[in-house]
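What follows is a single chain, given as structure tokens, in the form predicted on its own.
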Amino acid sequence: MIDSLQTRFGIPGSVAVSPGKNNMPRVTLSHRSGASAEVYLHGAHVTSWRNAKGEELLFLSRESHWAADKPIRGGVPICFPQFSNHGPMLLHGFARISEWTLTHTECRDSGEVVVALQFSDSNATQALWPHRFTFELRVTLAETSLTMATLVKNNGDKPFDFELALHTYFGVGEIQRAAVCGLKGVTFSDSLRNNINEVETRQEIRFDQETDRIYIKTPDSILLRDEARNRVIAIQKSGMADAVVWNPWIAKSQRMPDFGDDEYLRMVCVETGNMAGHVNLAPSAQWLGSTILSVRPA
């Protein structure tokens, strides 16, 4: 199947599709100025993003699993239908355990660099989440940014509410001199507290301890500064409500057996999506939402 894949889809210096960890079918995006990015379509799972430099942006687990049916660890997990545990199914939906379709490659003009992969409904999809729908990834690399675009599908006669959220992990040199910045204002839900909801009222949000909110209906642009590294990620959303910030400190880290117990030092997530209320899709409707991320020294 690889092979075939990369008859069809590869693009010289581009877009190569190749055997990744456990054989895994990933297509490898390369774009001229020597920015890259790595796409498994085991979950659409965007799993690495390096500047032109080649150092990686993304964070991705030691401990990983790289298994049909379970999700991998870092990079950008794609969360649908469900956020969470916010209902029925199993934690975070069945998006980014589920195998996609490659359907498109392009390199562009300008040097941008495309892949989009999809996902429908299927009989063991119908039988977690009664519904039918298409959802495709679209990820455009460029020098000095990645956009991820998403678009889902109602294909069925009946509308449906979803949650979705693009769960990134991003690499940081030191927890401790990593910052967030542009929520002050934001209402945010404390899952560690029960959910409670209080107004955010730090400049810069920093990590000293076990970190779970969902910041909601926050501005569109946020930041990340990781200052052992020099660098500034800005984060910039559409069409997404909501932003989720995680780090799980020692404890939660020493409880996930595919997380290493020291590795909360070196991510955090900054998670952008509609995780604190449903996205609402009529019947033939389609919506959409996009992420940019964007690196520059600080």
Ligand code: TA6
Given for the second form:
Amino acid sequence: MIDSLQTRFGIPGSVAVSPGKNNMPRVTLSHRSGASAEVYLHGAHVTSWRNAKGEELLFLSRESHWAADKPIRGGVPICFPQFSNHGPMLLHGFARISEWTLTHTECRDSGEVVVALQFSDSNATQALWPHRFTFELRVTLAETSLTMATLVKNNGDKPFDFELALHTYFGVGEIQRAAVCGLKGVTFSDSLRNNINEVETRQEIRFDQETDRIYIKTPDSILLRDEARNRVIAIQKSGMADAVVWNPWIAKSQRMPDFGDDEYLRMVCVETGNMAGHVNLAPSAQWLGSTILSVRPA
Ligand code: TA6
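Please give the other form, namely the form predicted together with 6-O-phosphono-beta-D-tagatofuranose, since only the form predicted on its own has been shown so far.
Next comes the full complex, this chain leading.
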């Protein structure tokens, strides 16, 4: 199957389909600058984004599962049609543990490298969520940016509500020298304090304890400062209302079997999507949302 995908979708020097961890199908995007990215068909899961120097910008746990029935720990899990435990489904919904279909690859004259994957309803999803849908993820790699565009289509004859998140795990040099900026004045729901709402007062959110907050209707531009590595990652969302900031810190890290006890020191999640409220999609309608990650020296 991987060989036939490579034959159909491979582009010499730009796109390769090959066996990844545990022989799971993986698409590797290579930009002429030296930047690269990897996307698994399992969950349409972006597992790597490297800058032109080959430095990894995302976090991937050394303890991650690589199994058909489990999410990959790290990179960019896709949460859909439910975020967290906001409904009756398994945590974060079924999209991230489903097998997606590779539908398109492209290397543009500008040098950008593109891969698109699709996921539609099945008997299995209908049993969990009785709606007909198509979800497309389009990943575009440029020299200093990675764009993830999501499209959800309602293929049925009745409206449905969904939540969606790009649950991005960023790598940082040292968590004590990392800061998330741009959320001052935004109302957040604190998942660690019975979901109470408060207003963020800090211009720079820094980390010295478990942090798990859904920021509601945030500005579209958020910054992650990685002081230890002297770099800034700009997070620019569009069509996505909310953001989550999460670091598990010590105790939760120890409770997660697919996460190293010390790995909280080198990661932070800044997630984008609609997690504080549902998107309602009418029959035949489609919803578009995207997030552009770009990296620059601090
Ligand atoms: O986005 C934050 C969060 O909801 C945390 O509460 C934590 O559960 C995290 O997602 C990871 O979820 P997972 O199911 O991947 O362990």
